[in-house]
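Listed next as structure tokens is one chain, alone, in the form predicted alone.
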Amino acid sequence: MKYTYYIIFILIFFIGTGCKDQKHPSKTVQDSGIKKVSIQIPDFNEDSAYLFVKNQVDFGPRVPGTRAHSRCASYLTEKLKSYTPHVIVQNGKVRTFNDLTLNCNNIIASFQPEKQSRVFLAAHWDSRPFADHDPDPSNHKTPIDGANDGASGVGVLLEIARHLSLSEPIIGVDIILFDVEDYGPPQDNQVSEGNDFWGLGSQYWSRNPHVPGYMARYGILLDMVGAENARFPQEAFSKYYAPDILKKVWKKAHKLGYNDYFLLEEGSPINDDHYYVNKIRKIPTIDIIHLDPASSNGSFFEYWHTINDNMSVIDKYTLNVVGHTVMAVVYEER
């Protein structure tokens, strides 16, 4: 992810009076004005989602075209498909900075596929095959954990499809793991036209979705969201794209008490998955990113693309706090 460019509709939910933002707390909504329906959002469980991110961290580096990569994309089908049956693995082909053909493998699971109307969630699981803005030159071509970018956001929609399996929101519910995100070329060799070699796995999904004619109300990406006190400012094409999506998300994390993580300000724009998503697939996606100016990293956190960016450097309550408000806004859908 992650080139750095530089260039209402407000969805209000009506809940019933009384009822306030609480860990998990229980939601009673009119229907038509005659059945009332309850909501209950699970109780994320930032142990189960760290366990996630553990998990795919341990097969080593998730580059494609490795045994590690391999490996991490059976486990990850499998544990979908102990959630749900219906799960695609979207095979394909793309083309990489360095002219190599790389397999895609873009894992998908559905949640009530046979309702129309629906959202999607999504992150990358695959990791760098370079630490190039490591401090260490020696390095730089190290492939990475990427156990923040790229696992971190994989396990905490892993525990959500875990919720998701045991209690159905009232919309339908699709989490897609991006293939081949993080393999665009390394610093030293930046090009002006090499920013679309970053996000392949989605320029693919966005020009061949898994269903045709595929269609959401909107979806929500996650990316580096397992750090110690991260902060996710409100990043610049999320605010292009999808306006009311990323307000609606930012109001929900400010009523569940985490401004602190949640800023209200605006970040830059991001070459992240969600960019593809918006042009080619037209739905509007929001990135939840952590961005930090006064990183001597450039605009990201402090290990991003550097062999620290290990198990060490993951959260349990960050995972939480993204965890928790996306569910939120997920169950509170209708």
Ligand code: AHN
Given for the second form:
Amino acid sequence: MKYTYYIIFILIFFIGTGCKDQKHPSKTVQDSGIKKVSIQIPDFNEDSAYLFVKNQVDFGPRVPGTRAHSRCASYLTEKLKSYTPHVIVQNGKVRTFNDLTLNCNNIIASFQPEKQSRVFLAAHWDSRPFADHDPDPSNHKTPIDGANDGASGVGVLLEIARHLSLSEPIIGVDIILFDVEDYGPPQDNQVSEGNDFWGLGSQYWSRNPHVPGYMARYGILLDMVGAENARFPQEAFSKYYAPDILKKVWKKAHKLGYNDYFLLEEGSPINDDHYYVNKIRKIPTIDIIHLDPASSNGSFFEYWHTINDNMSVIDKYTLNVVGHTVMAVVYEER
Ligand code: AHN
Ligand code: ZN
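Got the form predicted alone; any chance of the form predicted together with this ligand too?
Every component of the complex follows; first up is the chain already shown.
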């Protein structure tokens, strides 16, 4: 009798482990009918991504022209150089809404640059010079940490870059960190053509790509991807310019169980870096961006362009939701 229980226990144990769903099963796909390629999606590490966000914020607000900004540029460049020898810092001059000429440093890291079939992943690394949406008007000229608005997307991309250095996907990947995205005119200083004073770094890159005639299958921009319970509706320019990419990414997110984050409803159009890449460079590019029509600013996440966009809003799980989804998409491309 004792033995019967023992055997039943052993059987249950083996059936149990045998059926257990692995977090990242290795998939085998038929590649052009000849050789089989095993696809393993590496484990996105949210602690690592969080640290990458914190390291940027620790420099202080990364406002173009400041010491914190140039020190952070060196940090990002060196970090990316530890993952690939192919890092370019593209320097250009851009003109702001208030007629300043700023140095713009777009930082580009390429993985398997020899491959024709490639995608790019992007985020902006500068932070906003003024908290013009802060509820307290005395903060309206204070620069922001931009933990979510800026650093979160870059943190996710640095973690992805770390994985790209450890295991190669089938396609080539470029990671583009755009500078001077967030120098748009403040709320109380609206200028005509004000919308085109956002995304100055991506406008520069779109007209002057780091490789002449640069092309990619598609691009994915990350903007404000670190707040707790983030919501990513389908931003309208992404839906207009890159509907198939949008569907592919949202479908993958849902397959991974992230339905509460990647919403199937449409979000308002945002003049973000992807808009200029679509318009000028003509590479279909989507924006994974936290939008919230119920927030007090009417469009973006609650602490957008306030001094409260600091490390306290960053949630590791959200970084994981986005990083895991993007890595799954990239590593399954063939
Ligand atoms: C506009 O408000 C038109 N664009 C803002 C894009 C942005 C700012 N993303 C992050 N900060
Ligand atoms: Zn911003």
